[in-house]
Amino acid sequence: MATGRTHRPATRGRGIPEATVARLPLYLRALTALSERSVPTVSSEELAAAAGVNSAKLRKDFSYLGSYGTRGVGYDVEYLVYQISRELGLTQDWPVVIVGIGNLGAALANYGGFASRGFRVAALLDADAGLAGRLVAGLPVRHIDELEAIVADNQVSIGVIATPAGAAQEVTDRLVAAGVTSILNFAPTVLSVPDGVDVRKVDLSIELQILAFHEQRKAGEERQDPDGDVPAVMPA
């Protein structure tokens, strides 16, 4: 199986919009579930509902892949799984390093979804010398001083950062200098990277704040009177 450095997905070169790229994993998850149930074909409406998008958007997204389905039959599930996996670069092996093996880093190391999608955790790294050698998800934690050698030896192009915010930029700089060109950042901070390096940020606290906003809005709607008017504020 090829390693992560031998091939890059052609999504950008083929002009696939970033919004479409962001939806491809949703389609793949729904298609994989259908494949596991031995469902041979699926309509655009059924697949769109399973992925949480509208069918017109799905058909537009698939047109970028050159997949138009068959009228009256729908889409071939197995072929779409292959096609989307190939477009996302999941038909090859992508070695990944996780830096920061606290509670979050250890949970990520134990996440089974990495291996099932072609992401092989090559190493776990931490600055705490006391963690060195400890097994997490079957892998020994290695000291951060080994970062450059590990990236080179395993041809790592994707790094996952689960460090405290204060350490994230320094780790990023070292990863980039070592040759890593894609970073998944769980640290609650904005990273500065040079052109050619992609960063995806996952901030759970921000997602919770967005949910809190929606909950507050729903609570406000429930306090409205039956005519939809907001109750008048009584003078002080």
The other form holds:
2 protein chains.
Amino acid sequence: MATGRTHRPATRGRGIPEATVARLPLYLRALTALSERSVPTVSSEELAAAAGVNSAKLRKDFSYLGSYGTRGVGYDVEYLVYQISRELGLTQDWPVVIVGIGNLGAALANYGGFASRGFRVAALLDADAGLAGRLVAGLPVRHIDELEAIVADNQVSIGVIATPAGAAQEVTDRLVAAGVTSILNFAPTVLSVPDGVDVRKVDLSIELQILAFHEQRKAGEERQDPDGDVPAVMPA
Amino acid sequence: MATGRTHRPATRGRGIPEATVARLPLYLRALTALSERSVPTVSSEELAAAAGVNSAKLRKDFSYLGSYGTRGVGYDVEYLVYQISRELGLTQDWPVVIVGIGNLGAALANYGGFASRGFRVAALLDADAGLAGRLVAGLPVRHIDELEAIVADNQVSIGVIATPAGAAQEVTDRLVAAGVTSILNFAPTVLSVPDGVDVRKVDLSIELQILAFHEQRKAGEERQDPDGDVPAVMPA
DNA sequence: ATGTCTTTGTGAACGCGTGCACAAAGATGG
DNA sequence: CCATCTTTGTGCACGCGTTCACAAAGACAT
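Got the form predicted alone; any chance of the form predicted together with the DNA too?
Zooming out: every chain and molecule, the one shown earlier first.
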């Protein structure tokens, strides 16, 4: 049944839920750690604890990939690492361009997690001509005008935007026109892209505001009338 | 009815859905932009477009806050900015410490979105004694041993972790012990914290892997047998 | 005042994700 | 070879979030 292709609950192949996809990297990280410690097998309970999720959820997630476990034993670590890597597309090479080499862009370029998993920084781009040629993380910063050529030459399909908000949409348009179909956006703006292009955004400011909301709630719960609109003045 | 406190569908006050909370900062940003252009009112349709969401969703989100719109007209921009800010807790000051002043930590310290919304960087901390005293974003880096004193003196309740993965859990433990109850984690690790402490994680590596998954799917769809396990070798 | 026209606020239906709880699978020991 | 024990894989129910579609509310003109 391990490699079997029978029956299958109408899922698999194309039907992996988005929520599951978002957790696969988490499992992969935990499994990689186990692999480095030469642990041969792991139960759903143990792995779930390491990944910080519920074991039933983990088993259901894996069931979308196929039946890769052995009842009574657990999952083979190496095998699972391979399967998840393959499913995520990490067995191939993904050239990436980073646009906007300010503090954040430089931090991203230096980030180790990049190269470790099939992602290769093809180029660092910035609009500031003064930066051109400067080495960041061992790579020379190149001028934004080279974007189109670099994307085409390296068959770049993933772009990372670390520019100021004002430049993000224009950079996006150029990336998309050049052939990029996935964008990771660190700029605090809503990007509009044509169908077929994926955008994921990482927004520090939003995360902090969500924390502030819960923090305020906690503070209000301690000693405040149950319906009070939090310690704050009323509107005009 | 604007300030009315009658009836109310069993929600409001404590019952704002998490998904809605996560979108409020998005609305706030769009509203702030409108406010700067001195736009007096905005319809749910317009605002939804600016925030990149569906208008029905936006109206339902706002309905959790109260009835702040005027039928036939729309929402008063200034009033809504105030209401959302208050709901998110941005009308008060939130001291924040950033731990780990490497590339990423420095980028975060320099990030403008911090100060702009009630967040104040109380201190920058790092374990490297060599960094101590060095100015980053106008603030001196201080040694990690000062953590407890700084958190206590400034009543810091939010901590940002930008350390290597190996140090993240220990830093977390110290932050929590010192009184921090909300943590924004940039280190690629699962943090364990006691009940009552909120953790949000931002993980570049995970975001990229999710993009790679979809990218692979797109590439496979173009010209590949519909059930083929992607261009890859089979397991042993 | 009355009617028209715009836009909100929300009831209801639907779909996705989560977690329980258990039957089936297989390892392991006698 | 059989019994027992562990752990997977999943059917099912529940709850949250999204979306549709429309009645109610109010602005505005006549």
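Numbering follows the first chain given and starts at 1. We call the rigid core whatever largest set of C-alpha positions still superposes within 1.5 Å between the two forms. Here the structure is a predicted model, which is why all the values come from computation and not from measurement.
- Look at H214: with the core superposed, its C-alpha moves 2.5 Å between these two forms.
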